[in-house]
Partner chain sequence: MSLSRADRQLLALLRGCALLSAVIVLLILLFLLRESWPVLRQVPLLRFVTDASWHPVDGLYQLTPMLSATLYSTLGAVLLATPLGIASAVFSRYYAPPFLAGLYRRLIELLAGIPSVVYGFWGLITLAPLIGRLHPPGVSLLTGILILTLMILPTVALTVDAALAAVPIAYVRGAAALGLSRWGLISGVALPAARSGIIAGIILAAGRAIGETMGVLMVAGNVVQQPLSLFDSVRTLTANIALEMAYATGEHRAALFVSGLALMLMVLVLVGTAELLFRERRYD
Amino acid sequence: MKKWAMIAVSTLIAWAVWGFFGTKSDESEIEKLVLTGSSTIAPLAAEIGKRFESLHRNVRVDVQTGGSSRGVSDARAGLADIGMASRALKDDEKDLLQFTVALDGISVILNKANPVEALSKQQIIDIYTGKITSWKQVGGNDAPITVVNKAEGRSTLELFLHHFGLKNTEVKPHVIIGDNQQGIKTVVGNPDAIGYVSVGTAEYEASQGAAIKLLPLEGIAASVENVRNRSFPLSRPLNLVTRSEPVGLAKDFIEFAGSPQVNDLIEAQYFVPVPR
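How about this chain only, in the form predicted alone?
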C-alpha cells in the first residue's frame, strides 16, 4: 500500500509541476500589441482590438490614451507598437508612416438648453478670444459665456486653431479639458458653456440623450453624413502611425483595422469608413 501511495503522490506532484510550467508557457506565448495616443480613436481601436483578439487567441491589444502628440511620440520612440493620431502627420513627422482607418469632423457644441442655434466664424473667434463674453451679444440669454478649450497636445485643439486662424495664446479659456468625453460632460453640466469635440463622438452622445447640440459651421450642419460627403469644412483623418513599415502583429492589426471587416465598428462609433 505504501508503494502505491508513493506512486500516487509522485504522480500528483508531476501533474502539479507540469500544470505550473505549462500555464506559464501558455502565458509566455501571449503577444501584446500596444497602441497609444488620440482619445478620439481610442474607443474605436479598443473595439477593433476586441474583434482582432477573437480571431487571434494568443493576442492582447492594449489601448492607452494621452492625445495625438503622445501617439506620435510613442510610435517614434518605440514605446508603442502603433500610435493613434486624429490628424494628418505634420511636416516634421513625415519620418513616420500613417494609415487612415476612418474620417471624422470637429464640431462646436452648446448645451441643449442654450437658445443660440448658430454662430458665425467671426463670432466663434470673438468668443474664444474674449471679445464676446455674454450670450446676450449673440442673441442668447443674458449670461456669461464659459469658454471650454482643449489641452496642449490634442489634435482637436490644433485643428480648431488652424481653422479659425488663432494662436493658443490668444484663447481665453475658463475650462481646459483633455478628451472628448470631458468636453461633453462640461457642456452638459453648464448651460452657458461652449466647447468643441469630435463630430462622431458628439453625434453619438447626443443620440444617447446627452444634453448637447452640434452647431453648423459656415452654414453646413455638423453631422457624420456631411463628413462622409466631404461638405463639412472642418474634418480630419483618423490615423494609425508607425515608425517604420509595419511587420508581424502590427501589420496584421493595421490591415484588419483598414478592412471592410470593421466598417460596422467604425459606423457604430459615428465615424466614416474610408473607401477600401
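Next block: the form predicted in complex with its partner chain, after the form predicted alone:
No partner chains or extra molecules come along with it, only the chain itself.
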C-alpha cells in the first residue's frame, strides 16, 4: 500500500517537473512577434495570436498592453513589430501604416418598460453628471434615474467618456459594473436604469428576449450594421499599426488578423468584423 502511494507521488512529481522544464527544449528556433498598445485590442490580439501560433509552429506572439499611444510610439520606434491603437491615427502619425481588424461600438441601453424612446447628447451628459435625476425631466415616468457606469480601465468606459467629452470624476453613478453581461442584467432588473454596453452584446441579448432597448444616437439606430458601415457615431476602429510596409511574420500576422478566419474571435469579444 505504502509502496504504491510512493510510486504515485513520485510519478506526479516527475510529471510536474517535466511539465515545468521539459517543454522548453527547442527555444532556439522560435521566432517572436511583439505587439504592444491598446488594452482594448490586446485580448483580441492574444486570441488571434494563439490561433496564429497553432498554424505556425515555432512562432510565439507576445502581446503587451500600455495604451494606444504606447502602441503608436513603440511601432514608430521599432520596439514592437506591430502596435495596437483603438483609434484612427492622428494627423501627425500619418507616417505610420494602419490596418483595421475590427470595429468597436457601444449602445446606450434602457429597460424595455421605460417609455423614453430617445435621448439627445446633452441629455445623456446631464444624466451621467447628475444634473438630470428623474425620468420625468426627459419625458418619462416620475421615477429616479439609476445611472450605470463601467469600472475604470474598461475600453467601453473610455470610448463613452471620449464621445461625450466627460471625465470619469464628473460622472455620478449609482451602480458600477464590470462586463457587458452584468450591465445588461442590471438594466433588465431595474426599469429605471440607464447603462451602456457593446453594440454586439446588446443587439444579441435583445434578440434573445432580454428586456432592454437600444437607444438611437443622433437619429441613427444602434446596430451592428450601422457600426459596420461606420455611420453610428459612438464607435471606433481597432487598428494594427506598423512603421513601414510589413514584411515576413508581421505581414503574415496582419493578413491573418484581417482574414475571415478570425471573425469568430472578433465576435466573441463583442467587436464587429470589418467588411472584407
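Residue numbers count along the first chain shown, from 1. Just so it is clear, the model here is predicted, and its values are computed rather than measured.
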Open item on the list: Just want to know which of Ile177, Asn190, Ala221, Leu234 is the hinge point between the rigid parts that rotate between these two forms.
Closed with: Leu234
